[in-house]
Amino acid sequence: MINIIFLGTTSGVPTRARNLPSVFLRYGKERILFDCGEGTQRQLMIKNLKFMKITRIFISHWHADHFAGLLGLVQTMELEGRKEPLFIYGPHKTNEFFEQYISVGYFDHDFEISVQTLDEGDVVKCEGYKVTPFRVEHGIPALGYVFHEDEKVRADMKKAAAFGLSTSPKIGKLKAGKEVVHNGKTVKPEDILMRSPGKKIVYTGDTRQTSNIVKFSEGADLLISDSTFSADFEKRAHGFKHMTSKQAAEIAKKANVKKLVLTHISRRYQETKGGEKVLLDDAKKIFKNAVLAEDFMEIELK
């Protein structure tokens, strides 16, 4: 099971209703953040999410609204006696930016912080899943990320029983891709195994509409997309290197994703009653299974 919790869904400046960008993902023992805007650790506390269990943080780009909460979170981890390593990833110059950032003020840490600069073509392989970065267009080095659960492999017990393998440890060898001999018969993995793709979640970060997002979002269970502006501000969105909710929906449709979440909402739509609805209406004209993110909104993928 994968849990996604939206900790911040506004753009640029926090508002009373929306914090700065951050998405929390829970998978098995892993706790992952995609971006860490100002106020993220307080959002974690409000939602009663154990920030000390966060294992990895993926920064989409080094604009302050996407990383300014990082220093406070790391310092709190130190004050609370963290011992486990923390892994931080990001685009070009992430190592240099983080070194400068963490050096602000008098601060030390007794736990390991592993920082890695990523680019398209890299893969962060972890237990049960991988995270793949891809390039987006935002005027500075910026990345989107694909969280992809490993393929699920299970035995068809009716087929296994036909070979007399219903309780045999040889099923484990078959799952490892090896042939086995049982009761004088050779059994191949494809004789009894069923395979299904793992869940796929895409986070765009801040970006213009590009064909590369379509490519990396293909068949995703969930696309979390920059949707800063409404359709009537498409020219402005392009100039500021962001997307409209309509453009996000176009990507979702082309990529054949299952669900679209609109986030990074400009405060211009939050300052008038019902103003945000135009974003969702624009998207739904093209892609029906779209929702507008709210702070603390939860999505569960089984």
Given for the second form:
2 protein chains.
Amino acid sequence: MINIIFLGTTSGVPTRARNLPSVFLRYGKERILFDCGEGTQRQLMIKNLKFMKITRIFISHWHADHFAGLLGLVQTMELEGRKEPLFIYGPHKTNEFFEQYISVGYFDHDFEISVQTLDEGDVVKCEGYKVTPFRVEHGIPALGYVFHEDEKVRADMKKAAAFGLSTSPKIGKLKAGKEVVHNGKTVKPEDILMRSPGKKIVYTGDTRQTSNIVKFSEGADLLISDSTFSADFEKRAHGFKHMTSKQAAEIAKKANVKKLVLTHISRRYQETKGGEKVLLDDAKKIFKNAVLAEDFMEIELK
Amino acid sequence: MINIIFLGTTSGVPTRARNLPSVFLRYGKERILFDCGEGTQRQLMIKNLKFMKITRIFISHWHADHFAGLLGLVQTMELEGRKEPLFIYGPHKTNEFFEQYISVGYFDHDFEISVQTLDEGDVVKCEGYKVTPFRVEHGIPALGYVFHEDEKVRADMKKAAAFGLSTSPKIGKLKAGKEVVHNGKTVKPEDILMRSPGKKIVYTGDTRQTSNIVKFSEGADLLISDSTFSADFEKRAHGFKHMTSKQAAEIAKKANVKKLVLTHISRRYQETKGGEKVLLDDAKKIFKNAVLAEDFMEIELK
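Please give the corresponding structure for the form predicted together with another copy of the chain, as opposed to the form predicted on its own shown earlier.
To see the whole picture, the full complex is given below, headed by that same chain.
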């Protein structure tokens, strides 16, 4: 099971209702943040999520609204006695920026922070899943991320029985991709194995509409997309290197994703009651299964 | 009139109820922050305080819980089109740290940020008040600050009339400290002027108990003090270079201040309902007019 919780859903400026960008994802023992805007550690606390158990943080790009919560979170982890390493990833210059940022002031950390600069083509391989960065267009080095659960492989026990196999360790070998010989017959993995794809979640970070998002979002269970502006502000969106919710919906449709979450909502829509509805309306004209993110909104993928 | 609003009252780690340290002070057109912990800009918004009108920020020391809200606030000011300069002050290495901090990532600001490193002995002279830094003990360069409203000077019109002076421009000269000659008589400022002291507010930042706070707090209307621990944790307070609420009260008593606000409350007291009461109880045994700070608590000095 994968749990996704939206910790911050505004764009560059926080509001009373929406904190700065961060998406929390729990998978097994892993607790991942995509971006870590100012105030993320407190959002975690308010939602009763264990900030000490965060394992990995993926930064989409180095604008303060996407990273300014890192320093406080690291200081808190140190004050609370963290021992486990923390893994931080981000685009071009991430090692350099992080080093510059974390060494402001007098605070040291004793736990290991492993920082890795990523680019499209890299793969972060973890237990049961991988995270793949892809390039987006935001005027500075910026990445979107695909969280991809590993393919699930299980034996069809009826087919296995037809070969005389039951709980034999040979089934483990087949799962590991090896042929086995049983009762004098060669059994190939595809003879008895059933494969089902793992869940796929895409986070665009901040970006203009670009075909690269379609490419990397193909068939995703969930697309979490920049959706800063309404359709009537398409020119402005382009100028500020963001997307309209309509553009996000167009991508969702082309990529055949199952569900679209609109986030990174401009403050302009939040100032009037119900003002944000236009974003969802614009999107739904193109792609039905769209929702507007809210702080602390949860999505569960089984 | 001076308004003081507590934006963050926890110690190093935020909690559900308390954000990271920041004290807002409004005096005339000036809006000042003492410290700017992570999330300060959002606290300003929640309290409907105009973050764009902040004029000066005094940083007590360079631990992240006291400065990690600066970057986001500056980015927001830029995004919202600020033109007015912003003045930032802090202890030893403030220019260096600020430059390092503000240049992380890709965000530029077009408005002027004037940064000034201060030490005890310096005075920041502004319209109608001054701010005086003083050294405290926190293991790293750290300052407390005295906000001191200018002395109020007005003419006693009865005494002035005795010299034959009424609304003459000569009264202005006397107020400016000059002697005047009227009807052949020399009139000295002290002959007709009444002086009343301006309000005095002291913010300790993070510190051990030290006599220097007593010296600089003498007769203050308000002492806002580090009060991280309860009296039974005096050793721990010393080790972590903080104060107990009892020690804060001892200082308030010795310095003859009018009111004491206990802030920078350790998370340990917030975890149990009513757990913070011990801090106030400890303090009140020594100094009656003490209150425990809460986020968004307001104090008005007339």
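Since this is a predicted model, take the numbers as computed values, not measurements. Residue numbers count along the first chain shown, from 1. The term rigid core refers to the maximal set of C-alpha atoms that superpose within 1.5 Å between the two forms.
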On a rigid core superposition, would residue 73 pass a 2 Å threshold for CA movement between these two forms?
no
With both forms fit on the core, has residue 86 moved 2 Å or more by CA between these two forms?
no
With both forms fitted on the core, check whether the Cα of residue 159 differs by 2 Å or more between these two forms.
yes
